[in-house]
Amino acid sequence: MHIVFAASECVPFAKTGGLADVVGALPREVAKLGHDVTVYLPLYARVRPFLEGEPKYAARSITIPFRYYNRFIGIVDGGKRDGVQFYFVDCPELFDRPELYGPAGGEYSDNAERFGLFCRAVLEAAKLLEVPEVFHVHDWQAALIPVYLRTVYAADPVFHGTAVMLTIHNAAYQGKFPPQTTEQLLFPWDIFTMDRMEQYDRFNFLKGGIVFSDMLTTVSRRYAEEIQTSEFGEQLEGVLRNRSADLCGILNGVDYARWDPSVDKNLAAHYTPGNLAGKKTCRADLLHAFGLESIEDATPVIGIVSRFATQKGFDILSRIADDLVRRDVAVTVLGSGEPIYENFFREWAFRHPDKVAVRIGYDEALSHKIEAGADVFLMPSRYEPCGLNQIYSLKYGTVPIVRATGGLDDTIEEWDAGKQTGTGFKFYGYDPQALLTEIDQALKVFEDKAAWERLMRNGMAQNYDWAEPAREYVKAYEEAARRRA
């Protein structure tokens, strides 16, 4: 079977969230797996380094449509990286720029442009160099390749038996313009309607691939159930319970080649369930890198890696912070995002510089270390579709503490002191107060060196590879390629 990926970000070549380390792996597994998987992204800025020397061209100067003007693109050959065969949609004016989706705390003003072609381009380019059976788009900015394959080239012999699965990373992003979009993009006026594209008089892509593929998917079991409901359903809650018999939750892998303390080439030094004496060296390293040498043994250290956005539970983490601080603790964060949150952790570190250490922005290295050298995880968030840190922390023998929402409630097991099982702290109600009773019950755990000892140990020996997820993403593209035929 052949399989495209079309998404708006991968690792290595663009990254700002999970989306882009799925689209990074899952391929290369299902690859594996003996199946032909072709990847298109668009050629951002941040691309560029990686192709080496000229650009090579696959297809040159193909047109895409718009109301009142064309636009000519080319499609860049990447190579083959592990069995998967990459190409980049080119078009300067609207992907040569700094930024994936817009300046620090705002999108582009062309943003439908720009992944309205992104979308034609990818059908475009599949005909001239190989049309797929199954088309697996991902999150808003691909999801309009679905709805043009029903409306627009409907009649395309080429497509004809081609299936669409589109993969929901975030419900949250759904890619809303208004209704002009719809001339703009060359559509049919009659799929502005309540049942189609039009939300709230609102053109919206994820709303438009959730109803024109054949098959959905998101990125955990409690996350497929939670959309469908309207506390996480974000306004698409109805048109997603008229589609739950098309749509499945398949939790996200992890790539262990780059996430593993054995060996962890950020680390200062590697460690394994059976030698667990390298991560007090990773703890001591994560304490120097971040000015806090003081901190005794015997304080647990709390680590925090993470986009800050309301999403992520650090509204209920402020109403706490100064309380969690009167412990005996020490807390190491990275991360950027919404500037009231950037401005929270800046103040509760201004506050207590002997306790607290920020880092705003990213650190691809430093977030490794903190994985590995602090003693508990803290992920509070409102909602999770998947989450990847706490699967590293698993792997790391870093306690989690999750609110158990999404993914996060499907990955972490509630510690049983009595029985030894489990691999983190859960709590449920979306409450600071609930935060911080399930931090003083980690941190009254942390105490006890034997119990705490197994707990990581337990959390270590979980697998949450891709093999798995790569085999139940094959099994969803033969049936929509069967419901398709």
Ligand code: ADP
Given for the second form:
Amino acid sequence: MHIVFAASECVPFAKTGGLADVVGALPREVAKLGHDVTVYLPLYARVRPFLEGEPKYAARSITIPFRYYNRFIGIVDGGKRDGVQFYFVDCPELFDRPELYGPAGGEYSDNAERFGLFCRAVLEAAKLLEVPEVFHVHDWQAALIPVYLRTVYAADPVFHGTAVMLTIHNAAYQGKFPPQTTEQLLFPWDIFTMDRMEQYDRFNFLKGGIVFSDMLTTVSRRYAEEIQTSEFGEQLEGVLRNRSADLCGILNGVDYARWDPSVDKNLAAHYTPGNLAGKKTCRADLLHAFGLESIEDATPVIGIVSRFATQKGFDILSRIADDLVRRDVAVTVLGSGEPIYENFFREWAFRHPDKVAVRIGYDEALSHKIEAGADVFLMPSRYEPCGLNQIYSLKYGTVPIVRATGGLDDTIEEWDAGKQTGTGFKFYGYDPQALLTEIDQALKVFEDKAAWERLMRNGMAQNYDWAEPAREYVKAYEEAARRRA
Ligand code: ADP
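Switching from the form predicted on its own: structure of the form predicted together with adenosine-5'-diphosphate (ADP)?
Full assembly next; the chain just shown is listed first.
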């Protein structure tokens, strides 16, 4: 089969979150199973350094029409990497900017045009280069591909047999724009209805993707159920329930070539379940990086690496922050995002410089150092479609404390002292006290070195590589193609 991925992020080229990790790994795994895989990405400013020498154009000038003008885009051939063909959509006036989506967590005002153009460009490029059996599109930024395919391009014979599958990595990000977007992107007005693109008088990219795709997936089984409820559906629960027969959850895998403490190049030392000595060195290295060298061996170090968004649960953490630092703990935090949370963390560190240290920003190497050097990894998310950091933490012997939601619930098994089973700690209610009680539980187990090492090793023995999820995706592609036929 030939599968075309279209997405707005992919490691190593452009990343703001877990989507990039998935699009960086899944195509390669699908290719390993014997399929042809092509990935399309926008040619952002930060992608340019990856192009060696002069860009090589697979197509020089493709016309993308808008209501009152045309834009002319190129398709840059990124070559093959690990058996996967990369193409970049070159439209400097829309993509040659410092950020992917907007300055400091905000949005560029022309994002509808940017990602509308991206979707149409992928279809036009596929017509020129190779039409796949399946388009696998990711999140709202690529969600107009199914909409174009089944409306504007519905009569195009080259796409008659082509199936399309949408993966929802986070239902809260939908791409909502004014109604006029319909005609700006040259859609017929009859798609701007409640059962198609319209959602509370907005043109909703993600909703269109949900309505027009042959198959839908999301990134954990639990989240696939959750988004069909009003608590997690972000007002799309109705349309998702309508498609529930076509919706399934496939848990993300992890790229252990990048996230394994026995080979991770970002670490001060390597370690394995059989020899944990290197983890001590990593811990000392982490404390040094954060200026917390005075922390004693017996003091557990809590790590956080996250986008600072409301989703991530830092409002409940802020309400127990003072209580928490009365315990014997140290906290190291890396992240950036909404100012309210950046300020909370800054202020927390300012008030407790001997125990809490924070780095505001995006730092790939430091994120690995926290995974390896911390004793405990904290993810108190309000909701979490899959979550990758808790899965990385398992491999690094860094015990996760998570809220039981979405992929966090699917991947972390509660520690049972009697049976010596489990991989971490879970709390249920979205409530500051429940979080603090669970942290206390973990701190108590930490005092028992034998139990803690068992807990670490239980986590390190888990395998979340991409082999199984890739097979599930291939089954889903085959199913989508069958339905199309
Ligand atoms: P989400 O996609 O909601 O941000 P995930 O847990 O699925 O959450 O993926 C987050 C990814 O982004 C992880 O690989 C994590 O290490 C990375 N990440 C998040 N914030 C930062 C940061 N400030 N610096 C480096 N990596 C980060």
